[in-house]
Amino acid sequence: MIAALGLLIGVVLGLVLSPDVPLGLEPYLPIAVVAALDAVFGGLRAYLDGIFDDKVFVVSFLSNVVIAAAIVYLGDRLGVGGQLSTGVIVVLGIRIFSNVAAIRRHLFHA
């Protein structure tokens, strides 16, 4: 319940305050959002499977975002940032869709 309340407060604050992302961080924002969504859907899947652990969720959430951003940063330094960004998006997208499929199977008992 506390996590849902925190998420709601964060979304409302983001919509009301409308913060600007610094120009240097703009390439990392989409990657961070997709990495965070991967952790959220993984956490929801774990909750529905009855194996959710809040500590594992927080570590997964933070490590997903940091690792994804580090991969994109490394790609930028090597001059292949676009390719590595695409790779991160594809891998995390596959994970998100597999988690959503498992959630759907769980909810609809298919």
Given for the second form:
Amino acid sequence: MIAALGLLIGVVLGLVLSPDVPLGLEPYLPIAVVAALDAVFGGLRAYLDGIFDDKVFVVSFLSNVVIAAAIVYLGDRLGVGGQLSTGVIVVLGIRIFSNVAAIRRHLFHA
Amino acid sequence: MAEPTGPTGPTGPTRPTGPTGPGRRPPADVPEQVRLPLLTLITQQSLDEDYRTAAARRAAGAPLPPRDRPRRTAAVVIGVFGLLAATAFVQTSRNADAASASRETLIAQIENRRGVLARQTDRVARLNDRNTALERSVTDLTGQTLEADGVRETLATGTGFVAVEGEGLRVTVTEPENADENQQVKDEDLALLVNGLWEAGAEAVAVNGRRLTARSAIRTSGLAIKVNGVGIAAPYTVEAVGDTRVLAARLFETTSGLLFADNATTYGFSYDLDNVDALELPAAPPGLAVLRTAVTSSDDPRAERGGDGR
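Please move on to the form predicted in complex with the partner chain, as the form predicted alone is already shown.
First the chain shown before, then all remaining chains and molecules of the complex.
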């Protein structure tokens, strides 16, 4: 419940403040969001599995975001930014789908 | 990893379809993650391994974290996630606005340029039409110029301002030697001869190499006879371009020609008629063509062909 409240507050803050992203970081924000989404769904699944750990969650969240942005940054420097972000999105998407499938099985026992 | 991922893990269903089927069983000491296909590996490890490791450590007796701490930390991190997501959302939609705005600007520019292009095309068409019209009028004017040149040539030939050549009649008038006043050839005698030649059908006449024009006069000034204002002396040679078959015969059918012959007989000067195959008559001095007082009458439709004073 408190986590949902945190999400709500974060979204409202983002919408109200709508902070300006520095131009250099703009291309990496979407991929960072997808990576964060993966970490969040992973944490939710761990919570439902009963093995949630806040330290692991924070570390996985931060490392996901930083590594995803770093990979895309490196790709941009090497001239393969588009392809690398596609690869990152594919991997994260598969993880998100399978985590969501596990969560669904927990919630609906299906 | 080799360990099972719990009752909900995808390992079970995917294992039999993998490349590690029966008959190709690899050595047991190779870790399973080496043998697993990449997609299967990703699907299996979709849950971070660390959760399980931490749970195992806790089960082994590690100290439990305070009960309410996980929730607060998680809430803060999730709040950060919400902030990130909302920012990305706002940023993307703002960029979309900018992109569509620049697109609309470009479209407006394109339409503007299309309008300009259409106007220019219209102008090109109009100018082409005008060009065609002007070309047609140039052609008309060139035709008129040629026609006028032809008319001018004819008129100049007839009026004596162009040198001509052709067959004709040469009349040589000679006075007797030591002629007295009565035996001298007078201006009126030459005028009679010339008028007779004109009436007989001569097309160009010259007296002693002085071409006669519409403004020429033959008159006596003092002792000498002047043609075109230049004095001439005996013997007088009158050359007339015309049809040699009839010119000489017709000359003496005209009143002027008969009077001239009468005068010759009466006053005693003589004349010879020669048909010449090639006569060359010079042009009259162009100064004679300059009109100082006379202007072309503007209501005469044939005015520009004027000067036909003969």
